[in-house]
Structures are given as C-alpha cells and as structure tokens.
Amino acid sequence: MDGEPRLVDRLRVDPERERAELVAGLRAAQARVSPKYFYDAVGCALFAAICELPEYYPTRTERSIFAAHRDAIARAVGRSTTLVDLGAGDGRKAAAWFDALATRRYLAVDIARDALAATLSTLRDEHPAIDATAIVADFTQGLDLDADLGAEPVTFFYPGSSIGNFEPAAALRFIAGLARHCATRAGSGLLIGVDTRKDAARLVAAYDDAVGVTAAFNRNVLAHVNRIAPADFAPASFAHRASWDAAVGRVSMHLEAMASQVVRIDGRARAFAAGERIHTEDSFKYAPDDFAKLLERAGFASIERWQDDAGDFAVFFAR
C-alpha cells in the first residue's frame, strides 16, 4: 500500500443534541427512531446476514448485474483512478472493481468507525497497492470531500440501493451534491444501484424474511437506544412489521407493541398502547425511467443503465 492507510474522523456531532433528538423521537405521538441506530456491532452483523437471505434479492441481483456487465460498466466509467465508496461497510463491493477501473486511490466513507478500521486492515493485506483512506462521516447530512479529492477523475460508488433510505426530495439533493463534485473533475461520475418497484409480496418478503433475521435486526434498534437514551425497552415485546405503500413507492418498517406497556425514556415514562408503532425505516423503490429522470434533475447529463432479465434491480452510471 502506498503509505499507511489513513482513518480520518469527520463525524461532527453533538452527542447531547443527538441524544435529545433520539429521546424526542421516541416520546413523539408517532414514535420514531432514525435508521442510523440500527448499526451497532450486532446490527451490522445482522444486516450482513440479511443480505444473504433468499428473500433479500437486491444484493445478489446487483451482484449478478455487475458480473454480467462488468466490462460494459468499466468502459462507461473509464479508468477512473479514485473510487469513493459511500456507505463502505467491509469495502468488498468496491474492491471487486479495483482492477476493472484501474483504481489507485480508495476513499471509504461510512458512519461506522469500527467497521471502517476493519476495512482498512483488510485492504492493507489484500490490496497493498491501493492508497486507502477511510473517512468517518454521516454523509446523509452532507458530503464535502474537496479537501480529499484531487483534480483527477473520481467515481462515486453507491451500491445496494441505499439511496432508497432517502425521501425522494432528499435523494435529489444528495445526488445533486455528488454531481457538483463530478462537474469540477472531468471524467467523473456516479455508479449507483437502485431497487425497482415490483410485486408487493416480494417487496414485503425482502423486509420480513421467514427465518426472522430482519425482525431481529429491527428489534435490535431498541437494545441500542436503551444504551443511548437511556431507556428500558423490552425488544421482545415489540413485533416487527413491514408494509408496502404503492402510492408513494415505499416499504416501511415499524416495531409494534404487542401489549400495553410503559417504557422509561431518559427518566420519564412513556406509555405504548397495544398495537402502537415505532417507525424505524423507509425504503423507496423506483421505476428505472423515473430514477433516470432524477439523475438528470440532479445535474447529470449522460446516463447509462443495466438491469437483470427480470428487471428487479437497476445499475446506473451517470456523468
């Protein structure tokens, strides 16, 4: 590796303000938890397991598109020397592109500091020629990498349909920010995976598997917030619920109280009636033509698309 890998902490948070926002959300009339609280160590492990479930088609379908169209995608991207991996996790999805894209610099961006540290360690062993930097940041709150990027072409890599966790208006703003980074660096672009709208039963099953891994993942958020708020939720007393809203193209996840109960949140009691729900996540799905239009509105002028035969998933490259 060209020099030691670097881990840069840019997570600018006020812990007390964040805790206050968490507590306010849990006490609200429509209780809610930000999905960022899914990803403690247990949550990260459970999400990795979800990605391999038979019901969870996005990961394997995106993987199949990458495999079937790798050469065409690489030609569209060009030999970009810098790869910015948004929501990097273990970095393996991005590493699979290093050779095809002639990557020399790799920037892994994620909110999970421990996961990034492990990713750098793996890269040091498996890809010693790559100049790697990990940036701890909550890029959903904005992404400013001008100090990290040179003038060379850069490819932003955002796989897994994570863009679906943004409300559509927020997704547009986020992608427009990436387009502005690309506009000042000739040859740059965005390689992004997007889940498509499809049969409701298949969509719901992807978020409510038969084994119950997703249910465990969803309930684990309560164990996490218990430590932060602090609170005394009993995760087992809440049922996992997933639903599809075709009108807005969104899968929603909730936790539903299975019986009336009182939870102490930051020292104050909050009653939950039987059947009352805590909102934990939304995942928006897009018709491919609609997502292409979103990319255009964000400022990208040239857009290419690849899909599986069933049209379950789409990969776009925009510049």
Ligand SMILES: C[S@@+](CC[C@H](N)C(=O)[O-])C[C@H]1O[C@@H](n2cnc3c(N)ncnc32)[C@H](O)[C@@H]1O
The other form holds:
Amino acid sequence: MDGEPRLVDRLRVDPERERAELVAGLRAAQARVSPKYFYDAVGCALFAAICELPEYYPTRTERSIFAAHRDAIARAVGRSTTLVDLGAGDGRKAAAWFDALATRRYLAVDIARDALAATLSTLRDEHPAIDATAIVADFTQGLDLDADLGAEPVTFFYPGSSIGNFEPAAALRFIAGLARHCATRAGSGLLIGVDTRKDAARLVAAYDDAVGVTAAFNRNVLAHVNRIAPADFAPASFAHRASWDAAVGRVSMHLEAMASQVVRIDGRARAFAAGERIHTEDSFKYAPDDFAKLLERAGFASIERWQDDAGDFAVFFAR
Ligand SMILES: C[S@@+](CC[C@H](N)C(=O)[O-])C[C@H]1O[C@@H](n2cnc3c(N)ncnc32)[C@H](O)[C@@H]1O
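Condition change, the form predicted alone to the form predicted together with this ligand:
Following is the full complex, with the preceding chain placed first.
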C-alpha cells in the first residue's frame, strides 16, 4: 500500500454563514433548500436505493454504457492513473474503473463527511493497493485541489448526471474550473455522465417512483434541516412533487405543504400556507450536442461521446 487512506477537510465554508444561508432560504418568500442538504446518512442510503428503482434509468443506463465501451473509454483516458471522483458517495462507480484505468491514486471528493469515512474504510478492505484520499469539500464553493494534486495527469470522474444539479451557467463555470485543472496537467481529462432530454412521463417517473423512495429522499431533507437550522418541520406533512419544464429542460423537485402550518426555524415562526412549496432540487437535462458545446465553451478541445441505443444517457470524455 502507498500509505493509509486519509480523510482531509477542505470545507472552506464558515459553518455559521452556511447555517444563516440555509435559514434565509427557508424563510424566503419562495422557500428553498440547497440539494447538498439531501446527503445525511439516511439521504445517502436513500439515494443508493433510488439507483436500484425500475423508474430511475440513469444509473443502470450509464452503467450499461460504461460496460459496453469500457475499453474505448480507457483508451481515451490514456495514461492517467489518478482518479478524482466528484461527489463520490460510496465510491463504487469509480472502483468499477480501477482495473480498466490502472488507477493507482484515488481522490474521493464529497460534502458528506460520514459517507466519505465509510467509503474510505471499504476501499481499504477491498482495494488495499490503491492510494486513497477522501476530501471533504463543497464544490459549489469552488474546487481547489492544488494541495492534493501533483503534476501527474488526472482524470476527473463526474458520473450520474450530477452536473444537472447546477443551472447551465453555473455548470459551465464549474466545468471550466475542471478544464483549468486539466490544462495545467498534460494528459488530464473529464469523464462525465449526462442525462438527456426525453418524454415527460419517463422523466417525471424517474423522480417520482411508485414505491415512494424518492418522496422519502426529498422529505428527509427536512429532517436534516431540522438538525442544522434548527427547525421543527414535520416531514410527513409535506408532499413530494416532481415536474418537468420542457422549455428549459429541467426536472424540479419541491415539497408542498399539505395543510397550513407554522414551522419554527432558528427560533422564529414561518407560516406555510396549504399548497405552498419549498424548492429542493433542479435536474437539468441536455441534448447531447448541446452538452458537447458546453464542454467546448468550458475550454476542452477534444470531446468523445458514448450513448445507449435509445439515447437515454450520454457519457463524455473531454480533454
Ligand atoms: C447523486 S449522488 C451521486 C453519487 C455517485 N457519484 C453516483 O453517481 O452514484 C451525489 C453525491 O454528491 C455529493 N454532493 C452533493 N452536493 C455536493 C457538493 N456541493 N459538494 C460536494 N459533494 C456534493 C453528495 O453527498 C452525494 O454523495
């Protein structure tokens, strides 16, 4: 082993400012919570369950594209043996690439500290030869990995269409930051999975499954917020809502108050009228050609793309 796996904290946020932003969002006329608050321990477990749902095609479609084109993708990635997993979660998607990419060094970046610690411990058991580092960071606040990366070529891995959580202008800025990291390390690139636009019924079902796992995932954000703000939301008194806006190419999730109610948020009352909604997540979907253009505008010169036969999902390698 190249050394014990380590967990480093690069959360450059001021916790009190973060908490104040969360509280201000909940009190705003259009109440909102950042999707990063989905991922407490229960949220991480529920997301893993969502990935197994029949309605949630992105995970299995991306997996099938990876399996069908593993060799071609590995050829595109080339000699880079350092893998930086953005929003690593349990790290399993990246670990499935270790052999094909001859990965020697793995940096798992995630905001969920507890999930990262568990991921590191699994890695130590299952991949003892990998030099692993877990980095606790909020990449919506910028991604500064200069202290963690050397001059070696790096492959950024951003699967699962998580890029869709950024609105397109912010997605462009985020990817441009990755392109700058790549530009300073020859042979680097970005391997990214992107969900495509498709018919409304399938898109909405993927975010509103028949069993109610996504509804539980959405409501759980209130349990997490209750601990942080603090607040006394009753998650069961909010209904899960998912909708598709074809004009902007966006699935949105909200929590809708099922009856009028008063919630104490950080010591002050906030009334929610029946039917009032809290915005919790946007997931932008892209036409593959538009996403390729976004990669170019972000500063990548060479772009390869792989898709499933139905065109439900797209995987890009950009350098
Ligand atoms: C939808 S999950 C994807 C997990 C895994 N990469 C996959 O594709 O299955 C999103 C992951 O990103 C992490 N995440 C969400 N917002 C983040 C942020 N602002 N900064 C860092 N990690 C974040 C979450 O904790 C979670 O593990």
